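Here you get one chain, nothing else, as structure tokens; it is the form predicted alone.
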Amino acid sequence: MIKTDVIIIGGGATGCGIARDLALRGIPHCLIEKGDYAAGATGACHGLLHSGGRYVVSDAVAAKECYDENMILRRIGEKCVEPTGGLFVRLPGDSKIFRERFLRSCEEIGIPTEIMSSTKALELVPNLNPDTEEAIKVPDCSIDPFRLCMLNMRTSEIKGGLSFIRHKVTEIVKSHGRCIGVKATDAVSGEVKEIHANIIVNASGAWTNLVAGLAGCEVPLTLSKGSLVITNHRLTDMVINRLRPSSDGDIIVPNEAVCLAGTTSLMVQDPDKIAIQPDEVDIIIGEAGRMIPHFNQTRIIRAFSGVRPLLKSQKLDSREISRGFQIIDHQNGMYSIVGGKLTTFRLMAEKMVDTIMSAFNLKRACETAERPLDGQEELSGYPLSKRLSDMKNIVCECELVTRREVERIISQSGTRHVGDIQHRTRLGMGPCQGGFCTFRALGIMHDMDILTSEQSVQSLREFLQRRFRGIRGALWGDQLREEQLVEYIYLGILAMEQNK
């Protein structure tokens, strides 16, 4: 049995920032996370981090919320953000009304703006519609959520904190009434790890109400389905929001090598069981086509979707639900923390451990504004530039990772899973996801001894279900072309149809 004072159920962006702020205060503490980190909402967002635009005529605390965390992510986590600026552009038809509720509402919360004609704003974004009529400019950036949880745990790493990522919570343990810890079952192996500890955390997104009734409690959320897709390229370097109202379709965000555009809001009521429609990808691309008409002839290399967890509501469009959160005391040593926005994550997790110190009865200030992120020179390995200084021994030639680079992060991790390379390397991120790599990286996880012959091939099937499951809703033009190469490949050369 392990023992600790604070569990945290969640490895999204929200559950990493607890275990930061936890470590920087000096709290012992364990993460446990179902699949890799980032692996719900966190890992299926645009990548966005807003200014608070989005917000700021319908929900003006979240707004601000979201402008404040911005500029601090900017100074802590500079290798993880890349400040694009945004541009949010008012095309034939859009309110004028909406235009002045807009400005008047970020000058009221301090959001800087700058107003453009639309030759300026053409200038900036030269794949721009040429009807669009203006342009408001706001501090909006982009983040890679897979590294942020990474950069954060590695804080949580360096002060001793423990973490188990593909374990499941299926039991809280209780004594006299009180939750006193959890038992965790390793996906792999089966085990069955049980850890104690005097206060756990329910940060788990769109499952908080499943974990929460495991202890007999209930956490009200309204679940909203969003989709996304992605591009092979970069179409703009700067985000791109349609100035009105929120609605499907309306951003566009540059993120490394391609650009991510959505999205939809659909209430869901099973977050494990949820699916693109081929109307959500119609409808995306077309009104993102709408404010860069080059979008209509762009290959779409993947769609995808996640679930928002929101605090529940009547209200019928998910839209109109607040993105501010809330910490809810269970009375039984256990918290649930909902709502809020990747871009909040930060001040989130202050607020949790805030609550946690004072169970405590503990005083330690929140370092998180100030200190840095650990290990963002290591984890920057990103760019393009970075990766073409080193071109020898390539295993996926649409995101120039190398074999060198594969093995760092299975010695490392100790991974048995292809998926949690690519979020580590964006290895398979490219047009071909993951079609023409998968194989090599499986390859070199059997060459160190992590997978048996068996043991790859069945990870490969799994793979190519999940790759498949994902660009679906993209098999048209040259990419339906693609993947008809690669089904060639794994079904024809390869016999990956036979069950040997």
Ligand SMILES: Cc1cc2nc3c(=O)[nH]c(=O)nc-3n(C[C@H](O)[C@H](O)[C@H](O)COP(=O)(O)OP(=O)(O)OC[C@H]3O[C@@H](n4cnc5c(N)ncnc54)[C@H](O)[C@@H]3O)c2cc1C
The other form holds:
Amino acid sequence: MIKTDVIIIGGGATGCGIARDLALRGIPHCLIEKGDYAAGATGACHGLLHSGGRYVVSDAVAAKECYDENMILRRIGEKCVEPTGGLFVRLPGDSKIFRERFLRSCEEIGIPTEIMSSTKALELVPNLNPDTEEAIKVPDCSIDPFRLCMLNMRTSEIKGGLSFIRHKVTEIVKSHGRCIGVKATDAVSGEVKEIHANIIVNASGAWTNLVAGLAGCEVPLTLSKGSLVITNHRLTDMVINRLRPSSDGDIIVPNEAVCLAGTTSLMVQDPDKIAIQPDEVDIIIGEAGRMIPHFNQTRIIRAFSGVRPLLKSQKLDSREISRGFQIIDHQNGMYSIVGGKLTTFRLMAEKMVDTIMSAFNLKRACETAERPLDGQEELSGYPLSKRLSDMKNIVCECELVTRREVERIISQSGTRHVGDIQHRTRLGMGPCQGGFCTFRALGIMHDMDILTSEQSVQSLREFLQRRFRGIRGALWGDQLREEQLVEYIYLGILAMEQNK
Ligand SMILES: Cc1cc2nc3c(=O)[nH]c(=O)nc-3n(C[C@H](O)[C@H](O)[C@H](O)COP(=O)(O)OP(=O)(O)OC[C@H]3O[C@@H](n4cnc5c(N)ncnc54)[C@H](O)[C@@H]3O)c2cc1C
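Mind sharing the form predicted in complex with the ligand? What's above is the form predicted alone.
Starting with the chain above, the whole complex follows.
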């Protein structure tokens, strides 16, 4: 049995942020995640480090939190934040009254804005709809959510924190009505680990109510599914938002070599049963195409969904529900933390750890806003020019990932999963969506004696299933042609179908 002070359930941005904060305040902890880091909403989001503009009219508190955190994260996380800036564009027919409310609310909160003519906006973003009537510039940024989680966990690791990925919490251990630990099942070996602690933090996002239920508690949530599509190249260097009340498909975010556009908002019951609907893809492309007409002719390489864990509300449109967060003390040694945004994960972690410190009767101030994220210098991939200068032995041509980099990640993490390499290097995230680099990465694992031939084939089969779920919603034109080529390679040359 393992003993620690605090158990964190969930390795999304919130859980990883809590681990970093605990580490910096000297509190022993153990994070448990059922997939890889960022496996939930964190890895399925737009990657927009909000300026607050999106919420400024509807939710001033959340907007102010976003703005303040944006300023902090661009300072402490230079290697995972790209200070792109953002434009709110007003198209013909968009309400001028909303524009006035937007500007007034930004001023009240202190979000800096710059009003631009359409000519100036088109100079900044040449692909913008030439019919744009005006644009308002705000300090939006793009952020890499995978890298953000890994960097937060790096501090935890340096300070001796424990973490188990691919371990699902299946039981909360109780004694005299108090939660004293968890049992977690290793998804690879099936082994069950028992871990005990004084405090358990349930940071499991859309699964919070399911995890709370293991302790006989309840956390009422509204689960809102959102879908996104990814283009095969970067159509804008700035974040583009539609200047209107939040609606479908009104945000486009550049991220590395691609753009993410979305999103939708549909209430769901089960976070594990979310399929992207073809009409969601049509809506997003149609709306994004209103802001950047080129979107309609651009190749879409992937479509996927995530679930927002929102505070329970009677509101029928989940877009109207507050993006604020809440810490729930279940009065039995367990806390749940719900709501919020990726943008406000650090603040959420700070408040959660403040609560833990007072429960332990300890005093040590939070340092996460001042200290740069650890491990940023070791990161691969940033910036693109760095990868271009290291062009030897490329394993993934789309994302310029080298063999050396893949070997480094495998040795460091001992992983047996291609997905883990993907989250840490961007291998397979480009236009071919892993069509060529996946079997190469598995070959490297085999060379390094990490996997047997049978395990490689099994891993490849699982990867292809996951890959196809993401690509299915984007199969037309060039992406369909590419998919047929990849299908011939895997089914024709590598005979994956027969190799059962
Ligand atoms: C489509 C979409 C777009 C979004 N875009 C943005 C954006 O651009 N900017 C922004 O600021 N916010 C955005 N958000 C919101 C943001 O993604 C979420 O608020 C945030 O990522 C939530 O993080 P989390 O760590 O609380 O939850 P999650 O990231 O969902 O993490 C919870 C983790 O708990 C794990 N878990 C669950 N059950 C168990 C168990 N039994 N045992 C172990 N582990 C378990 C899950 O695997 C998961 O990894 C978006 C959300 C969606 C859905």
